[in-house]
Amino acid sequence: MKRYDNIVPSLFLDFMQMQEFAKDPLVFTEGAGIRLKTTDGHAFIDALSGVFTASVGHGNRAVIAAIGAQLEHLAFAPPLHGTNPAALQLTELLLRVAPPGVGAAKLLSGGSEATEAAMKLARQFHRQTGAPHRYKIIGRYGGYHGGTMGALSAGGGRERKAPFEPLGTGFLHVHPPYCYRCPFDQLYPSCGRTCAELIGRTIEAEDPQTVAAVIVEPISISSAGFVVPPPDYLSRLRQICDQSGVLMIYDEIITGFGRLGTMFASEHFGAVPDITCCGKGMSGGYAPLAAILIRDRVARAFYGEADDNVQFHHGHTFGGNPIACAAGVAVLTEILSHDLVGNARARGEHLRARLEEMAARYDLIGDVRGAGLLQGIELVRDRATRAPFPRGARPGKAIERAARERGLLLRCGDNFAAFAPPLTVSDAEIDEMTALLDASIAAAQRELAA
């Protein structure tokens, strides 16, 4: 580590003060399976897929060799005059495994692009659909759709966007479906859905003409929170969006292929979006790769003759890069063929089962929640009353700290601690992993009794 001392604070890492992450840098130089080493020879275990983003692990032979492949052929092509074999080969498999009506894909680099494209393009189909007012995108408090300043807008986490306001107008918001602490005080499902009705009485103040989208996560992790939906909650705002004639976003960065134990939340929850933004397990991290996927009904609206100029009018220098479709294509690859969909589903089922277990044991543990391998804990101070802890006390960074010094990286907000692992992990990993959890929250509830 020594050779890096010095450069490391120059270097800004994602919502890291540098100045206190220097103090006991994480310098990570191998990976495999499940498992990351670090520049001082430590190991850890992987419990959240680097960032949601590792679905089929670290080190994984297939993807490498594909990478290697088209390599040898074509790093780059020129996306103002053309594609490449490797992009129309997983806009082939994206369309096979999509959700229903989905008739198109614009293939880019992260996940920012990708909502910030997903917005873009249902402004300009409703210009060219005849509502040219329609502009406004209605997202939800806590919500997080990236860093760039339309995602940011549209996002609702007060801790991201307060150092860049005023962000970008035509951006409304509501409040999410967090059943644990409802945020109108009501109890699930006698609320008759109270969050998800608020959003189309919404579209109504704001008057139907001039809201364009509505943008979702399925599942909503961040800072924020960890929010799961009821389950009818997604097929009720789908029949809102369809009667004001706004269209339906989701963002399926984090819960797309594979996650939930379902290839998209769509099919997890029983509604389809007009538009599904994808990425992070898309490659499996081993290239920035993100899409969109549109359904039929609005690809219609940007196919015309050369005059029409009807045509999206977005684009990303790395958009269809060959060496990240060939990763694409791998990994979707591996993931259709080795049914990672299918063991996210049971090892999901396993995962659960040892949270619930333990919070049987520990009072600070609240509710245990999740679909597939998305699962996490709410940390509570009274679990009876559900009175959360102070503000100060942030529970989930005592266990983030305790998981640390024991080997084990998952994602921790405040008041919560959630498990993403690679869609390859197996039981007895998944044990390993619950194991070193169960030792941490003794360790932090430990400090905060102190």
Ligand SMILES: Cc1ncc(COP(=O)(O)O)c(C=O)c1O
The other form holds:
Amino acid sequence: MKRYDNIVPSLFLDFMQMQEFAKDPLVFTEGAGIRLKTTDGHAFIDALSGVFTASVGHGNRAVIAAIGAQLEHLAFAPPLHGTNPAALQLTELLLRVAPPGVGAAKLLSGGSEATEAAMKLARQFHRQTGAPHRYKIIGRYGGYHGGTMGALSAGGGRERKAPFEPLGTGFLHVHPPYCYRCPFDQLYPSCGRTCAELIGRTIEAEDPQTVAAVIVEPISISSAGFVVPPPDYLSRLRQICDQSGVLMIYDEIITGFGRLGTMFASEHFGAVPDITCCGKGMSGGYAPLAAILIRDRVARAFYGEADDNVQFHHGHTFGGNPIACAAGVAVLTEILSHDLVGNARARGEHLRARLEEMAARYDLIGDVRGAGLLQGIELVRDRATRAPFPRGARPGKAIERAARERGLLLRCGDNFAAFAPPLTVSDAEIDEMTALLDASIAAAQRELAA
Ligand SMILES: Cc1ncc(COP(=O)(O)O)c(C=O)c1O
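Can you give me the structure for the form predicted in complex with the named molecule, which would complement the form predicted alone we have just seen?
What follows is the entire complex, opening with the chain shown before.
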């Protein structure tokens, strides 16, 4: 590590105070399966797939070989003049596994590019289908759709937005579903899904002829919280969007490609969006890769004669890059040929059972929620009343520190801790991770009581 000590603070990492990070930096050098190693020889279990990304595990030989083979042929194809076989193979595969009715894909390089593209596509779609005044985008408080200005405007995380405000105009926010702590003080199902109905009322109040799209993460996990909607929330939202002519966008950058035990969250929740944003696990982290999947009825509006000028007016230099696409083809092939979606479902049940077992022993675990291999716990001061810890206590961060000391990386917010291991994970590896979490919760509990 010594070799890099001086340079570490000069590299600005995501959302990090570099002065603090430099005191005990993590510099990863090697990865195999669920395990990572750092320059100073420490080993970690990656229970978060990097950041919801290493879907087929680290050091996957088939993906490495596919990228090497592509490099031998072509590393970059001129995007203003043409495409390449890897991009076409990936598109073919994507259309095969996509939610029903998807007729086109736009290949991109990162999640923020995908959500930006989805919102631009929605606005252009309305403009060329007789509704030129539809421009507003409805997002949700606490949602995260990326770090670029448009994506940040659609997101609803106060802390991530504050330094850059004022952000884009035409973005509105509603409260997300949060049954454990309902913002409307109601109980599911007698609530009648107020959280979904309010989106309908917001569209009405704004005038449907001005609203282009609603963007939601089917399951949302960010520093603002871990939101799992009630089972019929998204199907009701689908009806509301259909009734008001508003496009429905899913940000499946975390939930796509098997994470929930189905290829996409639309299958898990039984409601298909008009545009699906993908990223992260799509390339397993082997190359920057993202996409939007476009339902045929939306895609059709973008075909015409050259003079019609209706093509999607959007592009990025690295969209459809051959290396990234070769990685995407190889990762998707791994997911399909090893039934990693089925594995996510089965291992997810095992993980859930382990967390529930722990909840029976630790009073500070108020709720266990999630789907497939995205499972987490909400931390409370008093389980009976669901009273949260006081603002400064940050029990999730105490668990994160204790877990890191024990060689476990997971996703923690102030009041939650969550797992999202590679889809290749085994039950034995889950037992290893949850045993480390168990010890970390015990340590955090002692720290919080002190
Ligand atoms: C749900 C969601 N959407 C969008 C993004 C942005 O993706 P990227 O960081 O690749 O731009 C993220 C990143 O964490 C995300 O979790």
